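First, one chain by itself: the form predicted alone, in structure tokens.
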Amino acid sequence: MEQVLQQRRRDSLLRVAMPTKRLSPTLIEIDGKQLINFGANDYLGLSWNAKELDSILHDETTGSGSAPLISGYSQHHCHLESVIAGFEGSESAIVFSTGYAANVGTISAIAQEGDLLLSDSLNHASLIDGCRLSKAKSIVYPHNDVQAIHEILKQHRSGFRRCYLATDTLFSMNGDLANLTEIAHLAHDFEMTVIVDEAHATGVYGARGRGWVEECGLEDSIEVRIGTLSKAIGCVGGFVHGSQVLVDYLRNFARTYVYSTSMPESVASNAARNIQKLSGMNAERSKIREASQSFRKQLSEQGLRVPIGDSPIIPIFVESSAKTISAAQRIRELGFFVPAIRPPTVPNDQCMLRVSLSVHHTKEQLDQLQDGLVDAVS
């Protein structure tokens, strides 16, 4: 172990945990220094409900005490599932202790031996691990490459009973969006079920904040939709919504649900409250997407490698792991926290500084960050 860690250190890939203290929706403290935080996924600022959360914690326990099928399924968990189903316009929903557990448990339970399972090369680790744990034949296709998906299906689909495709809708590192409309067409043509993870898209996309599937008009076409409570919803946990049959199946066969302790009741209560706010946050959705477009354009004009788009996840590509670490340290010296993303989280040629926007970030903060990034990366 020590040898492996030493090699990671030499390669500028060693990860360390930094104790942080949140001071406001956009301010954190690390090692006694206050920094403007561009490293959180709290896109709509809903995690900063300190007064509301205090009142909840006074009324409910801090731990559920058991797995959901033993004694850890309270009225708060039941209510949260009902709120999720109503918000998403689905027949039913099921809540997992984490988003990671939702992805791993859902894919490994659904895709079975004798099935074909396609996975995007830049999927989140939890989708990848779900594919690895399933007994299906798994094929990884190049990122967002619809033509490659088509070729795989033409070559392999006829040899399998069922076929699934798993993809993020908003990719967590590159900040780009899945070509869902084209994928849905292929799903229809080849009798394929699409499994999507809306973790980063929920709250940000769609007229009611349901995510990229809603924005694409595909809610009737994509049957298995996974989400998280830990990004725009501002809590922690994961969920799946869809038909009652799907939810009943997962409640019986998703091992990460059956054998995990339920989330605390206080978290379930706060998540339900926050979800009920999402549909009315169109102004916040517009603000963050417009800010992303403008910020990306400004960075590109300064010569930085930034893709176009409007998601709150903005990658600034850097040529090496060592330079990425150096740039992140320089950014901290200038008063900002922007995480350095390196392999194995991303491919070797895609090291980046990853900016995550919040509706609470001001134009002044973004202008200051722009100057800092140009200084650190150029």
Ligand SMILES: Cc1ncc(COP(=O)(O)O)c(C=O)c1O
Given for the second form:
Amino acid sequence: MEQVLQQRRRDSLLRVAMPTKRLSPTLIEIDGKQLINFGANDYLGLSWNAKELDSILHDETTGSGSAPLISGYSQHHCHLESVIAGFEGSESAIVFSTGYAANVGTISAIAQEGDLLLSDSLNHASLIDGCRLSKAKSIVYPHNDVQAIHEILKQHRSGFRRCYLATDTLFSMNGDLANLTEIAHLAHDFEMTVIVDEAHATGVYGARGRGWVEECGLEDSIEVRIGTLSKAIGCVGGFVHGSQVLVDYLRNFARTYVYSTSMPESVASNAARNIQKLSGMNAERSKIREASQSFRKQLSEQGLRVPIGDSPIIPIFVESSAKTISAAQRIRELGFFVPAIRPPTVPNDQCMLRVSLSVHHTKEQLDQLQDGLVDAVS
Ligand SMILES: Cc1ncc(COP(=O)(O)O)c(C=O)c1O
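Show the form predicted together with this ligand, please, the one above being the form predicted alone.
First the chain shown before, then all remaining chains and molecules of the complex.
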């Protein structure tokens, strides 16, 4: 272990956990220094509603005491599931203790021996781990490459009983969006079930904030939809929604659900409250997407490698791990926190500083960060 850690350090890839103190939706303190935080997934600022917390519930129970199928499924968990189903317009929903557990448990329970499972090369680790745990034959396709998916299906589909494709909708590192419309066409033509992870898209895309599937108008054709309570919903936990059969199946066969303690009741109650706010947040959705578009445009006009788009996850590609670390350090000296993203989280040639926007960032803060990035990366 020591040798491997030393090698990671030499390669500028060592990870350390830094104690941080969150002071406001956009301000954190690290090592006694206050920084504007561009490293959180709390896109709509919903993790900050302390005034509304259910203090009695919060004080009385700190844990749920058990796995859900024993005694850890309270009226608050049940209520949260019906709020999720209502918000998403689905027949039913099931809540997991994390988004990670939702992905791992769902994919490994659904895709079985004798099935074919396609997975995007830039999928989140939890989707990848779900594929690894599944007994299906798993094939990784190049990122968002619809032609490659088509070729794989033409070559392999007939040799398998059922076929699944698992993809993030808003990719967590690159901040780009899955080619869902084309994927849905292929799913129709090849009898393939699409499993999407809307972790970063919930709350940010769609007329009611349901995510990228809603924005693409594909709610009737994508059967397995996974989300997390930890990003725009501002809590912690994961969920899957869809048909009653899907939910009943996962409640019985998703091992990360059956064999893990459910989230505390206070979390379930606060998550339900935050979800009920999402559909009314169109102004916030527009604001953050417009801010992203102009931020990206201005950075690329100044010569930085930033793709166009409107998602709140903005990658600024940097040549190497070492340069990414030194740029992140320089940014901190200038008063901002922007995480350095390096392998194995991303491929070797895709090191980046990843800016995550909040609807609470001011124009002035964005302008200052822009100047800081040009200084740190150029
Ligand atoms: C795309 C994606 N899916 C799932 C997860 C896991 O969600 P959670 O943090 O709620 O466990 C993450 C977290 O970073 C993610 O980025």
